[in-house]
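The chain below stands alone and is given as structure tokens, in the form predicted on its own.
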Amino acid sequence: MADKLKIYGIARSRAWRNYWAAEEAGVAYEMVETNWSDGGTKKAEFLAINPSGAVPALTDGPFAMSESLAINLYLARKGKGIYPANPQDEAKTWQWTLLAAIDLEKQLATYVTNALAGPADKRDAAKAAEAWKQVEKPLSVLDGALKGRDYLLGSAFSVADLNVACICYNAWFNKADFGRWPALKAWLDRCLTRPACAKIRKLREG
């Protein structure tokens, strides 16, 4: 019998993205608790899986990989229902994934830390304002793409939606004001309250 697919991390790390993707794609998986705070990511057996010493990571038999958004693409391709069915939608999935990774992830994290969720005495209003300014354009692009459709590739939820929504999650959870982008805001609500996401959010938020 083949080894069960394993996802290494904890729910309060980026591994939650992979748990969500596995749930959506119907891929059986095992959560292997691996925490940087207790040295778990520095152990030799974990470094053999991911030499960068960071979670999440995945093993599927002898196959190993890291990087949460890439792992999601693998899980979606391995499973069913959320990977694009044609080359054009596949290319669009990569497009939206890269936009989120390059133009949103770090910037939204900086904004949330300095405006919404970080220790009050360590927040920097100037950093928050600059970070929010940087995300206005990509958020506007996403809002435009979502006007008149439920999801980024059309009427059905896909890994394209998952990869972008999971990057926006912390800002959404901490009640960032997405009111300027009504299509985007409604889409985030749809994605982040899906049953599979709600199941994993209970682990992360609990």
Ligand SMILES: N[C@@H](CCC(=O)N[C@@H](CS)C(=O)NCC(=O)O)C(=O)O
The other form holds:
Amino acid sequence: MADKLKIYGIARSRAWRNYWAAEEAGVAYEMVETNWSDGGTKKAEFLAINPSGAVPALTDGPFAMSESLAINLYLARKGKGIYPANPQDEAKTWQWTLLAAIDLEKQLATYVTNALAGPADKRDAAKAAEAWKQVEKPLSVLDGALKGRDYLLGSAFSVADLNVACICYNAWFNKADFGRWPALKAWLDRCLTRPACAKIRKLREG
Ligand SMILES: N[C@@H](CCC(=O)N[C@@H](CS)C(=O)NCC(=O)O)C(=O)O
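What would you give as the form predicted together with the named molecule, now that the form predicted on its own is on the page?
Full complex below, order starting with the chain above.
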């Protein structure tokens, strides 16, 4: 019997993004607890799977890969219902995924740490303001794309939504003010309260 697909990480790491995607796509998976804090990510057997020594990583039989957003694309393609059905929607999925990875991930993390969730004595208001300034344009672009539609590719939830929403999750969870972007805000609420996401968020937040 073929090995079950495995996702390495813990719910408090970016692996939660992949658990969510696997749940949405109906892909059976095994969570393989792998944690940096006990040296698990630097063990030889894990480095053979992901030489950069970070989680998440995925194995599917002899196939191994890393990078949470790329893993989500693989899971979506392998499973059912959330992978785009035509080349244009596929290209848009890459577009939104890259926008999230390049223009939002680090910037939102800097904002959250310095404005909302980091230790109070380590917060830097100037860094927070600069980071927020940087996300204003990509968030406005997303808000524009979501006006008049429920999801980024139209009326159905897809891995494009998942990849962008999981990047925005921590800011959303820490109550960043997305009020200037009503379509984006409503979409984030819609994505991040989906049953599959709620199930995984429970593991992470609980
Ligand atoms: N771009 C990577 C980032 C991976 C990453 O930084 N993972 C963190 C946990 S969320 C980690 O393993 N940190 C420990 C380390 O890099 O040693 C992805 O999206 O998968």
